[in-house]
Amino acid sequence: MSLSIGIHDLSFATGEFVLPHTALAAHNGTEIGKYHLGIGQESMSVPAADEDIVTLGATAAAPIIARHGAERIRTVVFATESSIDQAKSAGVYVHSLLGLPSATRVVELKQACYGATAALQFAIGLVQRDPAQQVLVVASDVSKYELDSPGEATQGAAAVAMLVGVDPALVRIEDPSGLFTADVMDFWRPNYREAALVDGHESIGAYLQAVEGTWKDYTEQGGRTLEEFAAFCYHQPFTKMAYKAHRHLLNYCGYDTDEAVIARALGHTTAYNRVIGNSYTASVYLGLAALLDRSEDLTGRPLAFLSYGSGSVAEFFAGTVVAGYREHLRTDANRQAIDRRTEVDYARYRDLHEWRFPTDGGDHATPEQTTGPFRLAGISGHKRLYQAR
């Protein structure tokens, strides 16, 4: 008998501040419809000076540890493309902040926005090997582009933490997966840059090519038919990209692109991303959180996931919502994570965007800004210093 393995719990965190797109539009003279309708974004989370992928990741994971304990967690997989160190995993800092057992493996995975799905599949393999263990998957990113660049309006920051194990309380992940990889330069960030480089036209084309490639492989591997899925969770660099992707999939499969059908398939999945912005690796799973929080009963219904990471690697897979899942949702906490953000004007946002540590490795403290449970206190001797409150 095959094991039932999947997402047992899911929690997320986002930045301390929020910039409405109305403020960005007023600054650069853009018609607000370009943001609200054109890319489907209303606001974007902005991290405080003392927040980063570690503090966001630890904040997302802490409620999972509080609910389930850490006794069965043998592995932490940290997925990010906003890495803070070329050698040490950001997950090691999270491991320390959460007080996890020393008998734990910790690793960081990277492949653009696809990294969290790689982490999820890695976790499933570990649980299949040893069903007694659980794996903590953390996907945490700060999306950052140059000021006044085309990508600026799609920025965001968030972390999603998922507990993976047998007999999951939320979603059972299924075989097979449809896979696709192509060497394209649609989005990348060289080591010497803080902000990513992106070819927007190329990136959209590469994403749509990956939609075709993953679906083709998924069907060849014996996956479900398109009609079986109750909803589709796409990677959302901006929410309208999910609609472009689903429209493309329907066309590729020979279906009419009925806008009402597309809205029913995607509508609930975009609610959190629309106000948080692009969270890179966390994006698909913020879509799942929004879907579970906002939908009517999905018990027993299959969901589709399309995870895309520029460069590019993509995966299409399915999961089935399990009975009793509503009892385990964190709907109120999820909404509070969004509602607690403090709105900033464009000038304050610009200051936050440009804030950075000196590179001399000396003693430098960060301003106390976050009200969250963890903060980046500063650096000393090239070492990052974190505090748990």
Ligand code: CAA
Contents of the next structure:
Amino acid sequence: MSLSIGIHDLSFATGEFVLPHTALAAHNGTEIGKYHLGIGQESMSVPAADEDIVTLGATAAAPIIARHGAERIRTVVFATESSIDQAKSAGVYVHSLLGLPSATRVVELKQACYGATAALQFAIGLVQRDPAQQVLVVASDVSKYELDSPGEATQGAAAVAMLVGVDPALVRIEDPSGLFTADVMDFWRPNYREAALVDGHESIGAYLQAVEGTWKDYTEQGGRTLEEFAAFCYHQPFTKMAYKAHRHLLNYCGYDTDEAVIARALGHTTAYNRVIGNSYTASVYLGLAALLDRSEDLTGRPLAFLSYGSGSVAEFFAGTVVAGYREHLRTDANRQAIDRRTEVDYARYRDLHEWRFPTDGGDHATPEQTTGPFRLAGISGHKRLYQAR
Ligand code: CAA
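Following the display of the form predicted on its own, present the structure of the form predicted in complex with the named molecule.
Full complex below, order starting with the chain above.
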């Protein structure tokens, strides 16, 4: 009999600050309907100067360790596309901040926004090999585009931590997967740049191509039919993208694109992304968190996942919601992670966007801004210094 493996727990964290799109629209003279309706975004999380992918990742993962302990975790996979070091895995800092056992393998994975799904699939492989073990997957990103660029409205920041193991309490991940890779330059970030480069309209087309490609492979591999799915969790660089993607999939499969049907399939999945913004690797799994928190009972219902990472790699796969899952949700904590953010005005956001360490190799402290459990205290001798409170 095949093992039941999947997501046993899921917790997320987001930045200290939030910028409403009304403030961005007032600054750049954009009609607010373009943000609220056109791209489907209301606000975006903005990290404090003393937050980064490590502090966000550790904050997301800490409640999982508090609930389950670390005894069975022998692997930590950290997925990100906003890496803070070219060599050392951000996961090693998280491992240290959380006090995980030394008998752990830790690694960082990258393929744009797809990295967390690769991490999840690799985790399932490790658990398959030794069902006694659990894998901690951390997906953490700060999405940053140039000020006054079209991408600026699609920034955000968040981390999702997932505990992967046998007999999962939330979602059992199924075979097969539909896979798709194409060498496209729709979005990328050269090593010397902090902000991503993007061809926005090309990236939307590349995403839709990947929807087709993954679905084609998924059906060829013997996957479920479209009608079987209770809901679809798409990667959401902005929430309207999920609607574009689902409409495209329905058209590709020869179905009518009834907007009420699309809204039913996606509606609950967009609630967190709409106010957090693009969280890159974390975004699909924020969609899952919102769906589980907000839907009627989904016990036994199959869910579809479409993970897209520019460049590009994508995967379509299914998971089934496990009986009793509601007792394990973190709905209150999730609401609190969003509600605790302090709203900033445009000028403050701009300062935060422009804040960065000097690259002179000197010692520099960060301003104390975050109220979260972990902070990036500064840099000394080229080393990042983290603190747990
Ligand atoms: N009221 C309502 N809707 C309005 C409006 C108004 N007043 N004004 C404009 N709109 C609509 C437009 O009609 C358009 O809708 P459609 O896409 O349905 O046609 C929508 O608002 C956006 O308008 P534009 O296309 O004119 O906007 P833009 O040129 O400023 O670019 C963007 C939008 C391409 C998403 C840009 O924000 C961007 O480059 N973002 C970063 C790239 C990105 O997120 N790509 C997504 C796919 S790649 C990916 O998924 C990986 C990743 O995470 C980056």
